[in-house]
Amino acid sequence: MRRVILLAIMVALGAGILPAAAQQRTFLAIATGGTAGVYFPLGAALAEMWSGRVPNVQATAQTSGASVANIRLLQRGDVAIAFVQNDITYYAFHGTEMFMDRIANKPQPAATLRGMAMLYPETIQVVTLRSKNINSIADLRGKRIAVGAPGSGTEVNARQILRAFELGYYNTRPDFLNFAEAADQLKDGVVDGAFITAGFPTAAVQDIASGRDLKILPIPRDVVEQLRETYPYYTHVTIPANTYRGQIEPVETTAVMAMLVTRQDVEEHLIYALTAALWDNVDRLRVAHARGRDVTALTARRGMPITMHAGALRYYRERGIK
């Protein structure tokens, strides 16, 4: 009998009739951001959970320049899933803003992008030191500012918010730094301020506050409403008092939303399985970072700026999530 079973397995292997799942393993790269932000710890938690909970999947979290860079990684097929700000996703899908061919004045849409889930608010935190005597974003005129890594959503937010205060790269001194670099250079007094778009509390901001007297510059509600006229994805938020060491008062500012993005060509059954595993094990994200507490299936489709992937859509429809 044992010989018969072994012979049957050998014949099945030779004929290629064993299930595909038994024959191959899917390696899945997830584009996140810098290690001092929120994307990376959440991405690492997702990779661990998907590798353990989805059969034949081996997922890894990959550091990157964040949102804009992550769109490029998706387009090239270097990753299958990415964390991206919802405003950047919209620009990419429609070929506007930084996804416009400025020479030919033609949009270059990333039409194969597909949404998986809306996640949590990403707060724009404009950080300085009290010793700098900078009290408003308008006071950054002529100052050296960390505006985010090249290809990041933070850098886009910085340009748009500076413009709302009648500032720009022409009358400031921008440095294109990731969060960890910005934190180090602000602590050392090399830069005067830093834009950091991430869920709070952000490791980079905590790092600054741990050794220096931190100040977060406000973005008042009227400026947020002005921004929303052109960029409707901004929303008004308040960073609660004592979010960071020495921050004794709440700070008004603005936020966009983080989301998970994939491509149309990623197999439907795989995205369905990954989506199901995400929401069945969402508590893992809540352990990985405080912003994981904002991640809920009930809001996974709310404000989705692009077409949903068929696999994710099937999951949400089966569970009545609108």
The other form holds:
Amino acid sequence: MRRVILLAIMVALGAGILPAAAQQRTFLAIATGGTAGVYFPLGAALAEMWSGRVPNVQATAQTSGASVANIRLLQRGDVAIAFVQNDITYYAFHGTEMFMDRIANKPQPAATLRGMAMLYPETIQVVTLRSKNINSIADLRGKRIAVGAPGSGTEVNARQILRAFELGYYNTRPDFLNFAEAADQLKDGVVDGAFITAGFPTAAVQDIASGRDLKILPIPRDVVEQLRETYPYYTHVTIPANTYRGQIEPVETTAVMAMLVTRQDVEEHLIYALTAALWDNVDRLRVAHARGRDVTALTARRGMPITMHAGALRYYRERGIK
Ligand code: GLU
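After the form predicted alone, can we look at the form predicted in complex with glutamic acid?
Next comes the full complex, this chain leading.
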């Protein structure tokens, strides 16, 4: 009997879920990002809401290196649910880009990943200081740039976008910093620019704007079009004027989408219950961050890049959401 229980716990642990005993609480880990981003406050609100509204569920939000790291956490069974960029989810599911098996040089698909909901746009914000006299991404040649935390989706976007300007880690000086570190080092003049892929307003960018005159570098329309030929998840977006203190002009740039990802082996009824609770209490996300306003059940399936989890799909079908 003891061994059976132990085995059950080990199996559950390997899924990022831990039932303490039959009919007792299910512990659910949610992977987010750094504290100065948007995944973390939204994840914390989700965890609190799920713990309060789904019987026997105890959810917690974990900080992490964000998208790519979160895919690995899901694959390893360390978490059951994660916030991930749609482009990164797609690469992981098909085993392309950073998920290629480099030695065998062939795709290594994470085929057990499952979609739960599309959330809100995450805007690529390339931030510098007015005093640096940097007016275009091309001017970042030779400069020190915060390109995102190791294992972040931000870092992947930074590489792809720099390449569109004929830049890369060979002719710039990349620093792998999370958003809070990037904000501090930009304010202190240590780095010259920072890539931030997150819903706006992002806490880290607000932090820079509160102490310094910031500038957000544009990614012009034709560059976004060119990027889309290889990476179709980039969309056109404009950051409205005055999103940040001292940002008096709107800025043209690009965005991807945030989504919630789970795994095929996470129980159907659990994902169904979590999906139902999410949409019944979505106003909680709106309180946690402005981008929570973009999170709606009606758009939850729009642009889903991978197979949907059966429990989520059942919920959307019952509600007639296509
Ligand atoms: N999208 C970012 C990334 O994966 C994280 C955004 C956030 O923390 O809000 O790198």
